[in-house]
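This document opens with one chain alone, in structure tokens, the form predicted alone.
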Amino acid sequence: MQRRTFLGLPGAALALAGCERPQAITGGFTGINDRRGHALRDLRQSPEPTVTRRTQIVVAGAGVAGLAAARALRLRGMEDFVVMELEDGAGGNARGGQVGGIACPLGAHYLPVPGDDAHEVQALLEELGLRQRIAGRWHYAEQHLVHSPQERLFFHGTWQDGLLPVDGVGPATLEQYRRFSKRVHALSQAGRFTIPASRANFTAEHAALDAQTADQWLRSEGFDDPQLLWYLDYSCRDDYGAGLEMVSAWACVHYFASRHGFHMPGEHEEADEDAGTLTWPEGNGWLTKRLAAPLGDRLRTGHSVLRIAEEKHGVAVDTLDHNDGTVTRWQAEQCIIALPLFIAARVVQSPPALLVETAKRLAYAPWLVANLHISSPLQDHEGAAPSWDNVVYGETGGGLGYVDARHQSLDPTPGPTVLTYYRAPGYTPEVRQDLLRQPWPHWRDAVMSALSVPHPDLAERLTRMDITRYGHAMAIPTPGTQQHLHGKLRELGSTGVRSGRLHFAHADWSGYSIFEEAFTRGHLAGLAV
């Protein structure tokens, strides 16, 4: 996830605590080994394997979709499989880590309580003890729901409750809030928006929204208030990694209509078992760690998938073990491909036209996650109390604020914590290259500059900053994406994507990346084997 950048005062903010202080801050890049991925990209020819092994099923990729597929296999009593993962840990962009002994997310950090359309995710949560039926109603474990206060916004020099700008805005702004709320409600009544998205009929209204960018649609509807547009842009960057100028109007409406709508200040959703957000100090890494735990040595981390070829009587999967350089050919009956589509299209030999065509349509958002170890609580401005999610209005560079790893703790004693700051810098090849090219001190100073606006004593209390960079964090739901997916894959929601002995499982097949989409895709692939 990403939060703000505010690069306008690169030296002034740091000078508040003395210009020498940043030199004492330790840290570096962590979490992603981009060299391994680029080595695969730059291969002219896949090396010949020196070892051959056999298994019933190979799962390529141990992100949320791959882990969900492995769980589905185990639930069916199928144990003869291996899961291949490029990185040194499973979970994809939903992994967790530690800084200074404090658990923190390396990517996705929350899961909204799933609705009934995501019944596979509901079943997982029940299995993990997070959901249970009491007196005929479903209840979620209170310790895992976000504690109050949940969200606040640094707006006009003070903190306000909630993320929709309210304090000091005029009646014209409030009127646009009301009108947008009614518009989202009307669209959701005209055609359902669901998660997973494939479980809704794709109506003419959906198609019209999907045919244009969000900013085009908003202008045509007369929505031009700066505060409203900022909030909608923030929301789209939060889920999709890109703003209003790039995501489709369908995606913008779906963000609200697929869950609990858009609510005016002062409006409160009716409290029920479907409301709320689940989170943990390590974010969704809490979930992926539990999905990976039963796999044992069937999970092969540090392994690149070089080649997947469907043969007459099975599938050949070549993998590179980065620990010793061994190339192994796995002879399997079937293969579940839980890889981003731009990678799947590269490693699958004679790829099906549907894979090639869909991969070409997708654009991917880069992502930066910075974990800041703070020795003691930061000074604060007036207004709302420190919350789980803390956002700065108007921050440039795609920043999305920060979450506090200690927020879920029941220990009220102030002490060290880790703040996880997110940034979605925008989609261009130059942005992605800059993300990977710039050294750690560059991003350290950018993050400090952004967060020193609401917290001028940050440099005095910051001891370490670990930064995780995702060059292709998530597929962006650009105009036409849903039209393509629903047109080509009408049976996608119930049967999964299959080509012979190859089963495809990744959130990319939904056109955007959230836990529910990835998990459902993986689960369906595991059932289809």
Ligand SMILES: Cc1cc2nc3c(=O)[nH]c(=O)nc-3n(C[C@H](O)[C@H](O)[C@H](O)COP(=O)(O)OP(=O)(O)OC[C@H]3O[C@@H](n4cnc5c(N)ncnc54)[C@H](O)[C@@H]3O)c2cc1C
Second form
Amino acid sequence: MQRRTFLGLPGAALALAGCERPQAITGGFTGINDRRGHALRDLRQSPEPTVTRRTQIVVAGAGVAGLAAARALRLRGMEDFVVMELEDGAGGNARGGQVGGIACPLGAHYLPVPGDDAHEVQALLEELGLRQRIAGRWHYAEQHLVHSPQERLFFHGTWQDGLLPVDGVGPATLEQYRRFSKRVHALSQAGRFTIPASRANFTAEHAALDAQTADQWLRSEGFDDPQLLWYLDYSCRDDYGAGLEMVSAWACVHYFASRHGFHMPGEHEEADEDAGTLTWPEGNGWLTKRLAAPLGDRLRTGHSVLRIAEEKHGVAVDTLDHNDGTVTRWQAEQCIIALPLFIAARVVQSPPALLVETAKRLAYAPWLVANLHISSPLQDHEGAAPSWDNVVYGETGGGLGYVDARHQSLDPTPGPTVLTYYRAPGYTPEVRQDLLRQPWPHWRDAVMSALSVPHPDLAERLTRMDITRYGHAMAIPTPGTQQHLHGKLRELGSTGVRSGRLHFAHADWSGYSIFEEAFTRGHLAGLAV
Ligand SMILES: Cc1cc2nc3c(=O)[nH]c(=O)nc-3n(C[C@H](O)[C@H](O)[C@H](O)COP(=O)(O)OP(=O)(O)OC[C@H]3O[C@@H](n4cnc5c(N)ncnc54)[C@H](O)[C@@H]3O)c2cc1C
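Requested next: the structure of the form predicted together with this ligand (the form predicted alone having been shown above).
Everything in the complex follows now, all chains and molecules, and the chain you saw is the first one.
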């Protein structure tokens, strides 16, 4: 480890880390090929096709939505299609990787047990053997439900159970927790909050929440407790990549009301048979790997879609093979465009107004994911035991804590593991440029500095850190986004988004990004072809 890094550690970390000699830390950037993505900014430079091929359907993008679309085609017996993916692996934001032979997520890492509105996702989970009806009740595969202890918070120097700050908070804080819990409950009674979001009627109450930022709404409701505001801000950044000042009040309420509500300390949701979270060492890469497996050579990774042009009798899709530089023109009957909307709006020739207007509305959050290989368990502060999700209260820089890849392991022997640390650093262009421009040692030091607060011996045990940077990870549900989607795209809920021979599928069409939204959008597009 470089001396510069060592000196960059906070004082307490420095003192403790000095007990043993820190080891060399290897690593680098991984997962995202930003050069391939950025080459799409100026398509005038891209070569003309030299080969023409035919297929019935081209699916552009092999994230969750593209893979779900391909599955829907297969289930309908439509086998003549290709799926084009820019990266060298399928899965998009939900890919898995490994560090030092230990599987870990590169992005998305969990899927809450889906409710009945997400029946397409329920059906997938049944197909994959994760959901089973036994004696009239639905059960989920125990080994993939997050094991206890699930979550802990590093708060005032010790670890406490759960993520809502509780230890030592005063009656005024508890009172605001109680009032917020009631408010969320009342709002969810007044109008449903569903996942997928488009399955609920968009009521006047929804519209009023969607018209303002979460910050504005909370202030107008008299919520000003620092602990409550930290927790709500953390929750929004964790799901949407942006905090209370940026997301709409609809998004803040939706986070709780669409799932299990806002729980007061001591109130447990485990009693609810639909509660629970599915996870795997490689995160949602477990799911995308299984979605991709049946595609065989119809899945073309390392292939960028350059142009999509709707013609009178079909669709022409130009793709660049990054292995040999060949550009191929695919003549298809229809095309499913499972790309982020800012990319779709570039590659679709004469894009329909629906796409242009929606793409213009969306702001994107960048993310950083660091996978830290640890040679042996970290020393711990007092309090709650190491959990699946471990969060530091008030961490600056957008840190959201880490999950442990070995948490679901049934082997109790302590040993090496991988910690996956998440950071949503902000959404300004400067933040995005910084993420791209700063070299790996900069981010290594930033992550070490953040995690050395709860784990002062980190430097002694860290052997490798692989960092994945997402410049445009997900659409932020800013004020007005849901109004736009519900107003313009009433058909979203049942039939998917379509313009002539072009079908659109991506979590962006929901205005925020989670597995259930991406999967449902893809599934509906596959059905609509
Ligand atoms: C760090 C991070 C953590 C997350 N954690 C969770 C989580 O725990 N649970 C959860 O539910 N959700 C999580 N999400 C949200 C996640 O985005 C969704 O769950 C889901 O994976 C989105 O899928 P998608 O298909 O809509 O989009 P994407 O994943 O964006 O897929 C689009 C695909 O298109 C490809 N592509 C782009 N341009 C081209 C081109 N020109 N040609 C060909 N291919 C192209 C991309 O490479 C990508 O594979 C997380 C997201 C991030 C970034």
